[in-house]
Structures are given as structure tokens and as C-alpha cells.
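Presented below, as C-alpha cells, is a lone chain in the form predicted alone.
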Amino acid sequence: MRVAIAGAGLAGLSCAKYLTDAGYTPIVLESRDVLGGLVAAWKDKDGDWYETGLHVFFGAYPNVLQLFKELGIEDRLEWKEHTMIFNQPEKPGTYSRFDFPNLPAPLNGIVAILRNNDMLSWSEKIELAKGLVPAMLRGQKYVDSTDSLTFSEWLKQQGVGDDVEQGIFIAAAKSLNFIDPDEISALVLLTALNKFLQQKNGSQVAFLDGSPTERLCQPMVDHITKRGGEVKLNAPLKEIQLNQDGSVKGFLIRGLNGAADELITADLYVSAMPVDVIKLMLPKPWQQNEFFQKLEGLEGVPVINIHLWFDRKLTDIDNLLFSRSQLLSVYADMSNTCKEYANPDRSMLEFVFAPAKDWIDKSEEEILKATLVELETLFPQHFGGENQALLLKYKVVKTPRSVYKATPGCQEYRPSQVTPVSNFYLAGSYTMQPFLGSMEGAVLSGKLTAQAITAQASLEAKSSSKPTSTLQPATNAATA
């Protein structure tokens, strides 16, 4: 059975991978000339890579880790020391660490918090425990109920003060969804904390040994094509064409460089495009359906990723860092953390610039200038005096609409992978699954879509050949 999938990001490629494993023949259609979607990467004229984001993998990502294992590329994950490292703005150039000992969870997390005396006083540690421990003990059902609150509101309900929020959770919120605690749903941070703290290595991070496009996406393409599937770049979706009964007739692909448009037909169809794109591509007859109307409650959040190449080493830390600055959320010296980007003499710093809503339309020069001001606090020894670090080059990557903006109330707008249209499915981290807008969420969504397709085929094979309506009640396939 042939399945056409629009979008070659992690969701689309993982969906195609699991469909080939089940004996289907997918054709993945990507509008751009590069794989990866929100994890895409490119090489510049010097052969250096730059990416859409700072992509790190966590120990609490079971589906991603299983995917690496199935593809035989587990050795491409470079696991770092199990610690969380924060800059201290009040002490420029210094760091505060939360080191996780080799103990069962959540004991290792508790010890990491108790041992830290740089960022948290004992009274603040008690405040933090008052908030986090009940949330962990009451489980995911309680966490799900907090989607009506911002994380700032939830913290205040727990009696957690502003100092703890400013010290830890602004950086955490921006790293998870690129917005501040007073915007992000409490559900997001509490879900992450539950998954990270209740697994021994849940918060441990790994970096890929190279670019996501080459080191993760290409192996999925190889897996797909080796089993009869196809992945086509430069194949932008122009229109979803319908049959008279409202089902999908085909994906019309826009011809480039004077070529004619091409209609791709299949037995089943999947949109693995970002939510903002699928909203624009919805055929008019579908726009009246409540299932698709709910998508209007979701929109992507703007993100800026900035890469800076310097003439010297600014840090030897081989890990993810939380900057705690006004504009920069997380960063890493990729010349330390990534094998392919390694350089013993020079740093390549990669920063997530967030929140980006007020900056996405500004020039690259303005963004660079603001970033360099922040660097004076992060690395004062290299940007003060006469012998200052020299910026060799830089690259700014803007994503006007990235993962869905997880503000309070968004959960009710997230769709299942199964739609009311009998031969059309959705994949993407915005669809309903427990890992929200993340790489794990994207991979899991694609896996769930493939499972929904195979489950439906199994049901049809067992049932008698009765006529069915094109519009079916939507069911939620998001069970991991």
C-alpha cells in the first residue's frame, strides 16, 4: 500500500520509517532542498555547519533513543556529564552546577539540588521542594490539569518566590518552548520535570556527533529507500486535491523552474508539515469541520539561532549551558560538544535567542549586536581589556514559526493523528502525544501515525466489506 507524506522533518521521516517496517511503500515529499524540517542544517562556503536550532537529546526520550537503536546509529550520540550548568549573571564569567550523582531517581535530583549552594539558599530549596514534590507525587493526571495556568501562576500557588523563578525557571521555559514562565503553560514544565526527575538519566543530555541532517535524517532516508520507499526534495505541496466525497484524491506538487505541476496519488496521505502550514493548505470543504477548525488555536513560536565563530577558545565546557541572560536561553560551544565541529583552538558558540517575538523582524546586524552585549557578561575575560576575542564570522538562522507555542489552554486544540477524513492523517509534534513540542514529540507522532494506519488496515481486513462514510469520528492515537 502506497502512502504519500508531505514533509521530511523528524515526524514525516519517522512515520515513513515505521510504515516501511510494516510493509507499506511511503513517498515523502519535502518542499525544500534539505532534510530535517525544524532540525535542518546547512554547510557554508567554508564547510562549516549551521543549524535551525541547538539540538540536544535527553535520556528521557525513549522513542528517539529506540529509533537510534533501530537504525544502528546509537554511537552517534555523544553523552555528556550528568549535570545542569547555569551562568551566574551576578558573578560574570562564573557557573553554578547541579551535579547528579549515581543514585536512583528522584534521589539523584534531590541530592543535586541540595548540593547546590551558589544559586539556591536553603529557604529557596525548601520553596522549590514544596512545589515540585507534590507535583511529582500526584502524577501525570495532576500535571495535565495545570494547562489552565501559566507556570508563573502555578509557582505562586505553590508559594515559590520570584527569585527561584528568575534563577532557574526562566532559563528552563525558554529552553523548552522559547517563551518565558509568565507565558508558558504550567503543563509543559511540570511534564518535563516529571520525566526528567523520575528517571535516573532523564535529564542527561547528548549531542549528535555531526549535523542532524546528515547524522540522523539521512540514515532514516537510507532505511526508507532500501525497503522500497522514496524521499523527494524540492517537491513543495501546492494543493490537497479532493474526491467528490471529501477524501484525498492526491497531493499536487508545484513544478519548479518551469516544470509542470505533478499530481502524486497514493492509497493514504499524511501531512507532516508544521501546524501553521497545514492550516494554510486545508481544502475549503475541510475548513468547516470542527476537527480542523481547532487547529486555529495553535501557532508556531518564533525562534532565532545564532552561530559565532571566534579566533580562540572561550570555554572548555563540553555540555549544554543555561545563560540566564535576557535574550539568550541556552547555548553550547559546539567545538567542544560535537565531534564533527571539533576545534581545539577556536570556539563556535551556538545560542538560542529567545523570546524572539520582538526580534524576528530585526536585521541580523541588530541581533548580532545584542548578542555580543550579552557575551560581555558571559565571557568577561575575553571581551574586556585590550586583547579581546575576535569574531571571525557569524550566521543567524530565523524560524518565524517553529514548534507550537504552548500557552495555557493549548491542549484542547491539539489534534489526534487520525482525522475525520478516511484516507488522511496528521503527524507532527503539535499533534496529541505526551512529549509536547520536542524532537521526541515529533518522532513519537510519526510513529503513532504509522501505528494508526496499520491498526486501521488490520480492522478493515477483519471486518466485512460494509460501505463506510468518508467522515469518521476522530479518535486519539496518542498512546505511547
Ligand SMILES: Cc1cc2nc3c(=O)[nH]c(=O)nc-3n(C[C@H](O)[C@H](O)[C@H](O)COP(=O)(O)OP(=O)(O)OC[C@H]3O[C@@H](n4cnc5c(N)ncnc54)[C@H](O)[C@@H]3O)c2cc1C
The other form holds:
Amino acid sequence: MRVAIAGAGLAGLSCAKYLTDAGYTPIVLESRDVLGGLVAAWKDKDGDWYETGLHVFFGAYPNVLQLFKELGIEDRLEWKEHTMIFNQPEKPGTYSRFDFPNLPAPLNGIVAILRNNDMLSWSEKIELAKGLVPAMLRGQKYVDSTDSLTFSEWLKQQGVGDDVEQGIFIAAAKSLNFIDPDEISALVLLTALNKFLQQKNGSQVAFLDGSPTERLCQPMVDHITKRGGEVKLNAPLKEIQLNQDGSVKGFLIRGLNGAADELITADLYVSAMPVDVIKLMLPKPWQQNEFFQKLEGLEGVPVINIHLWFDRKLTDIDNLLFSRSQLLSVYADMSNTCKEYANPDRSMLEFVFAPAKDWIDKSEEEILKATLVELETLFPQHFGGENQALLLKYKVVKTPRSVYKATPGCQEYRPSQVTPVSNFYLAGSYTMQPFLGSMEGAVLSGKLTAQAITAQASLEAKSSSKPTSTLQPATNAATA
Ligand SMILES: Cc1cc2nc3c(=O)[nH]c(=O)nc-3n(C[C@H](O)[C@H](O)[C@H](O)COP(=O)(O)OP(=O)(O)OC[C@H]3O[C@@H](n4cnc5c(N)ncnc54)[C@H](O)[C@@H]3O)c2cc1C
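Let me have the form predicted together with the named molecule next, following on from the form predicted alone.
Now the complete complex, all chains and molecules, led by this one.
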């Protein structure tokens, strides 16, 4: 059975991968000339990589980890020391760490919090525990119910003071959804905390050993094509054409460079495009349907990724860092964290710049200038005095609409992978799955779509004795 999938981000590729495993023939149609969507990366003229976003993998990503295993590329994940490192704005150039000891969860997380005396006073630790422990104990149902509140509102309800919000949770909210705690749904932070604290290595991070495009997406493409599937770049979906009954007749692909448009037909169709794109592409007859109307409640959030190459080493830290500064969010010295970007003599700092709504339309020079001001506080030893670090080059990548903006009430608008149209499915990290707008969410969504397709086929074939796939998403305690 042939399945046409629009979009070669992680969701589209994951869907195609699991469909080939189940004996289907997917054809993935990607608008751009690069794989990966939000994990796409490019090489500059010097051969240096730059990326859409700084990406880290977590121990609490069961479906991504299983995918790496299935592709035989587990050794490409470079696991870092289990610690969370925050800059201390009040003491420029210094760090505060939450070190997770080798104890079972959630004890290791509790010890990590209790041992940190720079960022939380004892009274703040007690305040926070009083708010968080019941949230952890009451499980996902309680967490789901917090989607009506911003995280700031939830903290206030729990009696947690502004200092804790300022100290830790601005950094956490910005790293998870590129917005501040007074905008982000409480559900996002509580879901992440739940997954991170309930699994021993849940919050441990790994970096990929090279660019996601080559080191993760390409092996997915190889897996798909080896089994008879196809992945086409430069194949933008222009229009979803319908049959009389409202089902999909074909995907019309825009011809590039003067070529004619081409109608791709298949047995089934999947949109693995961003929510902002599918919203614009809905055929007229579907627009009145409540299922599709709900998509209007979702919108991608702007974010900027900035790369800075210096003439020297600025740090030897080999891990993710939380800048806790106004405009910058998480960052890493990729010359330490990633084998293919490694350089023993020079730093390449990669920063997520967020919230970006007031900056997305500004020039690259303005964005660089603002970044360098914050860098002076992060690395005062390299930006004062006579022998200052020299910026060799920089690269800014703007994404005006990235993952869906997870403000209160959004859960209600997230669609299932199965749609009311019999031969049309959705995939993408915005679709309903418990890992929100993440790589794990994208991979899981694609897998759920493949699972829904195979389940439907087995229903239709249930009269025959034909064996069917038993594709299941990987779960762990945190996803249950
Ligand atoms: C700056 C940044 C940092 C991030 N950091 C992390 C992190 O550390 N950890 C983590 O887990 N997640 C992180 N994420 C989130 C993660 O990247 C996304 O959740 C995930 O990659 C989304 O995958 P997707 O397949 O759902 O969507 P997308 O990646 O958006 O894929 C959609 C695809 O559809 C294609 N498309 C669009 N229009 C058309 C068309 N007309 N025809 C055909 N194709 C089309 C696009 O080009 C794209 O390839 C980060 C995201 C960003 C932006």
C-alpha cells in the first residue's frame, strides 16, 4: 500500500520509517532541499555546520532512543554528565549546578535540588517542594488539569515566590517553548518535571555527534529507501485535491524552475507539515469541520538560533547550559559537546535566542549586538581588559514559526493523528501525544500515525487471516 507523506521533518520521516517496517511503501515529499524541518542544518563555505536549533536529547525520550537503536546508530548519542548547569547573573562568569547522584528516581532529583545552595534558599526549597511534590504524586491527570493556567499563575497558587520563578523557571520555560512563565501553560513545565524526576536518567542530556540532517535524518532515509520507500526533496505540496466524497484524490506538487506541477496519488495521505502550513492548505470542504477548525487555536512560536565562532576557548564545559539572561536561553559550546564540531583551540557557542517575538524582524546585526552584550556577563574574563576574545564569524537562523506555542488551553486544540477524512492522517509534534513540541513528540507522533494506519488496515482486513503489524509506541513509566 502506498502512502504519500508531505514533510520530511522528524515526524514525517518517523511515520515513513515505521510504515516501511510494517510493509507499506511511503513516498515522502519535502518542500525544501534539506531534510529535518526544525532539526535541519547546513554547512557554510568553510565547512562549518549551522543549525535551525540547538538540540539535545533526554534520557526520558523512549521513542527516540528506540529509534536510534532500531537504526543501529545509538553510538551517535554523546551522553553528558547528569547535571544541570545554570549561569549566575548575580555573579558573572560563575555557574551553579544541580548534580544528580547515582541514586534511584526521584531520590536523585531531590538530592540534586537539596544540595544546590546557590539558586535556592532552604525556605525556597521547602516552598517549591510543597508545590511540586503533590503535582508529582497526583499524576498526569492532575498535570493535564493545569492547562488552564500559566506556569506563573500555578506557582502563585502553590504559594511559590517570585524569586524561585525568576531564578529557575524563566530559564526552564524559555528552554522548553521559547516563551516566559507568564505565557507558558503550567502543563508544559509540570509534564517535563514529571518525566525528568520520575526516571533515573530522565533529565540527563545527550548531544548528537554531528549534524541532525546527516547523522539522524539520513539514516532514516536510508532505512526507508532500502525497503522500497522514497524521499523526495524540492517537492512542495501545493494543494490537497479531493474526490467528490471529500476524501483525498492526490497531493499536487508544485513544479520548480519552470517544471509542471505533478499530481502524486497514493492509497493514503499524511500531512507531516507544520501546523501553520496545513492550516493554510486545508481544502474548502474541510474548513467547516470542527476537527480542522480547532487547528486555528495553534500557532508556531518564533525563535532564533545564533552561532558564534571565536578565536579561542571560552569554556571547557561539555554540557548544556542555561544562561539565565534576558534574551538568551540555553546554549552550549559545540566545540566541546559534539564530535563533528570539535575544536580543541576555538569555541563555537550555539545559543537559543528567546523569547524572540520582538526580535524576529530585526536585522542579524542587531541580534548579534544584543547577544554580545549578554555574553559579556556570561564570560566576563574574555570580554574585558586587553586580550579580549575575537569573534571570527557568526550565523543567525530565524524561525518565525517553530513548534506550537504552548499557552494555556492549547491542549484542547491539538488534533489526533486520525482525522475525519478516511484516507488522510496528521503527524507532527503539534498533534496529540504526551511529549509536547519536542523531537520525542515528533518521532512519537509519526509512529502513532503509522500505527493508526496499520490498525485501520488490519480492521479492514479482519475477515482475512492476513498477519498484521503490531506496531506499538515505546512507553516508560513517565509516559503512562
Ligand atoms: C531552536 C529550536 C531548538 C529546539 N530544541 C529542541 C531540543 O533540544 N530537544 C527537543 O526534543 N526538541 C527541540 N526542538 C523541537 C523539535 O525540533 C521539534 O519539535 C521537531 O523537530 C518537530 O518536528 P516535526 O516533524 O513535527 O515538524 P517540522 O520539523 O516542522 O517538519 C515539518 C516539515 O514539513 C516541511 N514542509 C512545510 N511545508 C511543506 C509543503 N508545502 N510541502 C512539503 N513539505 C513541507 C518542512 O520543510 C519540514 O521539513 C527545538 C526546536 C527549535 C526550533
